[in-house]
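First, one chain by itself: the form predicted alone, in structure tokens.
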Amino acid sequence: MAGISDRPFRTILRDFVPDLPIVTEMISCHSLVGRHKNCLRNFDNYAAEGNIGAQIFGAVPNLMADAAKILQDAGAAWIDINMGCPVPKVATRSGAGAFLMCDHKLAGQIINAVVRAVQIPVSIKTRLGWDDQHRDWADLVRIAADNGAAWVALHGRTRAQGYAGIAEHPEIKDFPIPIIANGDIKAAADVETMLGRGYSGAMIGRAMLGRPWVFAEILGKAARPANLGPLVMQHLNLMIEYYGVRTAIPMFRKHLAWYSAGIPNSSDFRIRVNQITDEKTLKNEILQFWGCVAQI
């Protein structure tokens, strides 16, 4: 998830978790092969950070399997097209992520080209159509799969639906690669039933906002921290060392959201801290809503 899921989160996320599968967020391939200096992430080594999938998007299949090779020597564990992100920006504008549904011929070009350019295994991301009138995910699992790749994780919800109602998850039968669920994925229950339906896993994304332990939950691995300050300290200083504390601190603003989402006075404690932009302000008030202690 852009802007959520970079090299801070997933540490916070490694914390609990430290085998699972984890993917990036989406990176532009013209940003990663252009080496964009004001994106980070373009930069980001995976070595350390064990099973991380790279998450790669765009239109053109030459730029698309150069990003990969990018990624692969950064240390990338493997490959994910995206092929559903539903924002104008990517999927009309750049004719990139959920348009591709709408292009299985280019599609099949993209995920041949990276299947083609790297030695790692290549998947894609994609969504149970365009529309509610062209539910033409199958179609695309069977092109991915004839093109090399090994997996295809599928969200339950059409690009015009965007995220709003309830993702729809068609039972899986006959399929030449494994299905990942995902969409509206919170607990080990929904992953059973998702089981049940034929997937081979789910994949959470919006469930892990502000509940970075939710894997481990489901995993029976641990719980809610008693205290979040800790935790949420953490991820601020690692924030902070990546981004610098300028860009670091707006940034933040939305994972206090999430965290102190239905704590008593997380309202007031929220207008607080949208207003700040001092580093030590913002921790201090941090201390004193969750009431833990911690370096500063």
Ligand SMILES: Cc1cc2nc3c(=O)[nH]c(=O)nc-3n(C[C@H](O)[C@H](O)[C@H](O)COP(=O)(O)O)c2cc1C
Contents of the next structure:
Amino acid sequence: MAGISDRPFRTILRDFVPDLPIVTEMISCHSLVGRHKNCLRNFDNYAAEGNIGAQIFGAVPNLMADAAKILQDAGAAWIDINMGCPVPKVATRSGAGAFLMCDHKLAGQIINAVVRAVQIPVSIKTRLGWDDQHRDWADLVRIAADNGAAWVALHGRTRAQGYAGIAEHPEIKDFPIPIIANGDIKAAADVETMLGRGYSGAMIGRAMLGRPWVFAEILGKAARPANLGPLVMQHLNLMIEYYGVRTAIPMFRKHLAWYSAGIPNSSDFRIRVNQITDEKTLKNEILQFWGCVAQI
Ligand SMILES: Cc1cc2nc3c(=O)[nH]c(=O)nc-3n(C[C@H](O)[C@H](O)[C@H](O)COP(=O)(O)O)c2cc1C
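Alternate state requested, the form predicted in complex with the named molecule (shown: the form predicted alone):
The complete assembly is shown below, putting the previous chain first.
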């Protein structure tokens, strides 16, 4: 998830489930091939991270292939191609992401080019279709399979829906490759429902925000920590180490909002921390709010 599944957050997730398959933030093939500085920071040592899928987006098959090779060399375990992102910058202005649901021929060419460029599995992530009149996900799944994709992750909304409404998960029957369900999956019972509908697995997005133990909880391996303070502090320290204080502190505010949601006095806490730019003051706020003892 863009702005979320960066290396610090992935580290936190892996502390709960070491072999968890995690997909990176989406990375533009243009930035990757041009080796832009901000983009390089996102994929520097996948090899040390284990089971990680690097997600790329773009609309030019040979650039997507080159980007995939760079990520394979950086140690990605698989390449995921974004064919579902609805934001205008990606989908309408660049003809990438969700736009590829409108151009299955180009989608097939991109998958083919990427599959031929790398030796690791290639998956796609897509949606039910562009809008209610074009729910042609099944065609795109078959095109993905014909061009060598190993599996498809299917977000149960159309591009027109964005992230609104409740995700729908159509019954899966007779597809040549596995389909992973995505959209509104929050708990073990949801995963069971998806398996019952013919999906081969489930992918979780927003349910992990402020709840990085959710995967461990679903797998029956761990529960919510009694006190989130040490976890929050560890996450902040990882962010500071990775981005530097000036960038990390504003970026961490959204995580603080998610971690503190539902806890008494959290709205006052959020108002206070949203003004803070200094590391020591922020850490003191965290220590006081969660009443924790942690190494600063
Ligand atoms: C802030 C945000 C960033 C996202 N970034 C990405 C992304 O980079 N790549 C992607 O395939 N999906 C991205 N998504 C979509 C999610 O992966 C997921 O498909 C969607 O949120 C539905 O699943 P959920 O209900 O489990 O969150 C993003 C969603 C949000 C809310």
